[in-house]
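Below, in structure tokens: the form predicted on its own, a single chain.
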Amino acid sequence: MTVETVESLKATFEMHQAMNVEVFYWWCTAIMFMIHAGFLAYEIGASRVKNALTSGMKNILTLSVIIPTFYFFGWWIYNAFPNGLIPIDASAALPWSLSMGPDVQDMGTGIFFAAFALFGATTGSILSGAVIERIRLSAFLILAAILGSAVWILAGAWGWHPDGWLLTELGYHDVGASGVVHAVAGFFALGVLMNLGARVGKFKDGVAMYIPPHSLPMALIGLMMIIVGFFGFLGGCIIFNGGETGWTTIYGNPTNLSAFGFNTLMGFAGGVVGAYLTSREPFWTMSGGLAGIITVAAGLDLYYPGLTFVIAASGGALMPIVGRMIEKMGVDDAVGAVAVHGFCGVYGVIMVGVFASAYPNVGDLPDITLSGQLIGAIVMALTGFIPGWGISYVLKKLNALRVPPHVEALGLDLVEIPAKPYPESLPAQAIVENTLEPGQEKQLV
């Protein structure tokens, strides 16, 4: 075999390796779309009939708003702010740079951008569920674009980027985005909810009333679809390397899909069991599967599967309790997003510090520590909550955050869409207990 033949075979092998990387993230991105189909079904089912289509439209528009805004400035934020709030040179990530378009020599930027854009869209969908049935569609889209293309990716620059200060200074470990996606989005949602206020009829004399979903089966199916999508999400959190390196985490630690496979499934099962034991309620139980995965996502590469089940079960068990505590505080989180994503995201980051403290990172990076994980969890919560509360407060003062009371009573579908989800059977303006004042139903006839 000649030298020329060897070099030709080597070039062919390297090309196919690069193509395999592209294919892997291509399908991770495609599977992640199932997350948004799931959130769409989940939120439609969780809404009352008169708000069902608006809840679905919010999820469709979330993708369509966050993807372009992430292209124009989100990807640049990730590359420009690893050191804090002072940007470094990231000209290659600007939308007019050569790497941000078709280039046969660049087989990485586009697919990584796509995966990150879908991560960002996930944060918008997390917010979407919490605020159903009373937020203006325009206000939601503003908040979703800021969360999905600026806030979470700033946290990602700090905790995921190879030069992120949480990693280089504290050894922060969060391979499955418990903190940078879920904690940030959950606490952003909490800040928005504090300004948005509760749905009409949710609280009577300070006591929370149960507002039933119009289709609990649809909500449960939606949650299962989200779980399917999270296999793409978590796959996108692992690095497919060429050559002899193999799979690594975003921090360069060796790992593989087998580790993620063991622990994702055990996280789902543990979360469901834990939530069932403390709630005995279908909605919370199914949410427990997602809560369990989020609880263990930060340490998917490190945990023994038996330990994963226990940690996930603890997160799943605590999640409904936290959800009820938030409700008693007067916060109307329609789908428990703050508990599922915010609390379990923070809890998951801290659990890595509890069970993997002193685990070494690659190179000169600090080891994992409990203090580093605690600080990282606090940073993630504050990074989400402060802009969530601040921006929604401004929108509230401009009277641009919430729909007027009469629109909420009629149903958002009649105003924001307008359309009826089930025109042959249940009109969109159907009267729902606790949503109208006495006598007001006559105005709708």
Contents of the next structure:
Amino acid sequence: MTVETVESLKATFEMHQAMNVEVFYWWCTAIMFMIHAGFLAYEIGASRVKNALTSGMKNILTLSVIIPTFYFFGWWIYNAFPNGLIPIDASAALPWSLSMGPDVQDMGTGIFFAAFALFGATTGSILSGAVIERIRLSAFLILAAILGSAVWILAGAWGWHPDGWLLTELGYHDVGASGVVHAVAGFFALGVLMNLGARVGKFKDGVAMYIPPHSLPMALIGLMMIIVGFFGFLGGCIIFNGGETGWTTIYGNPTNLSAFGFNTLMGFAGGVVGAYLTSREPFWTMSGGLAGIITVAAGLDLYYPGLTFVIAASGGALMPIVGRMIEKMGVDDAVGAVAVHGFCGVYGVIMVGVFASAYPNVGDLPDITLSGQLIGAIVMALTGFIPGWGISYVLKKLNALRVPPHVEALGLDLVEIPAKPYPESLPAQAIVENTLEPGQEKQLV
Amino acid sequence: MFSSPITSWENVAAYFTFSDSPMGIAISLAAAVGIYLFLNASIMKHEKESFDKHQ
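Could you drop in the structure for the form predicted in complex with the partner chain? We only have the form predicted on its own so far.
After this comes the whole thing, all chains and molecules, with the earlier chain placed first.
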């Protein structure tokens, strides 16, 4: 074989390898859209009929504001802030850079941008469910853009970046984004909920009332679709390297999809079992699948699958209890987002410290430690909570956060959305309460 | 619009429209940001009118 032939084969191999990288993240991004299809069904189902389409519209627009704002400034934040709050030069990530568009010789930037934009959109959808049925669409979209394109990605620069200070100083390990995505979004939602207030009728004399979802089956199907989307999300958390390196985590440690395969499935199953044991209720039980995966995501590359099942079961079991505690504190989290994402995200980061301390990081980076994980968990919770509370407080003071009481009573669909979710359906509530309008009885025939 | 920055595919890197024109990029980006801001303003206006209408 001649030198020319070897060189030609090498070039061909390298091109195919680069194409494989693109193909992998392309499909991870596509599968991540299933998360948003799931959130769409989940939140529509969790709403009452009078608010169903507004919840859906909110979810559709979440994607459509986070994607462009992530292009405008989110990708730059990720590249500019690994050291803290002082930016480093990341001009290649600015939206007017030649790197931020079609380039024959750059087969990485666009595909990584796409995956990260969808991670950001996931944080917006996490917030979206918590605030249904009373937040203004305009206020929500402002909050979603800030969360999805600034807040979480700042946390990502710190704890989910090869040079992030949480890694370089503390050995922080959060391979599947328990902290940087879920804890940040969950605690951001908690901050917003504290200013937004509960839905009318949620609390009577300080006791939480049950506001039933109008379609629990739709919500359950939505949750299962989110689980499907998680395979794209977690796949996107792995780095597909060229050369001889193969798969690594975002921290550069060796791993592979097999490790993720074991522990994603065991995490899902453990979470469902745990949530069922402490709730017996389908909404919480299905949410347990999410809770389980989120709880083990931070250490997805390290855990023994049997241990994964145990940790996920504990997260799933605690999640409904935490959800009820939050409710008793007077916070109306319509879908349990704070418990599922906020609590399980923080819990998952800490569990890595409990069960995976002393695992080495590459090079001179510090080992994983319990203290590093504890500090990381606190940083994630505060990074989400402070801007969530602060920005929603400003919006509240501007009377721009919540819909007026008469709109909430009428239903957001009637006021905000020029469409009806079920135009041919009978007015079920009116039938039950015997308050049908004249002529409506004929529809019963 | 004669916006192609290339005349052949030899040794091409960034080849998107206006990649050789900072002004073109600036105008496109400003328009994109403007649409995003208009969306927010439009929703706020719609909400105000609609909330008042259903008073």
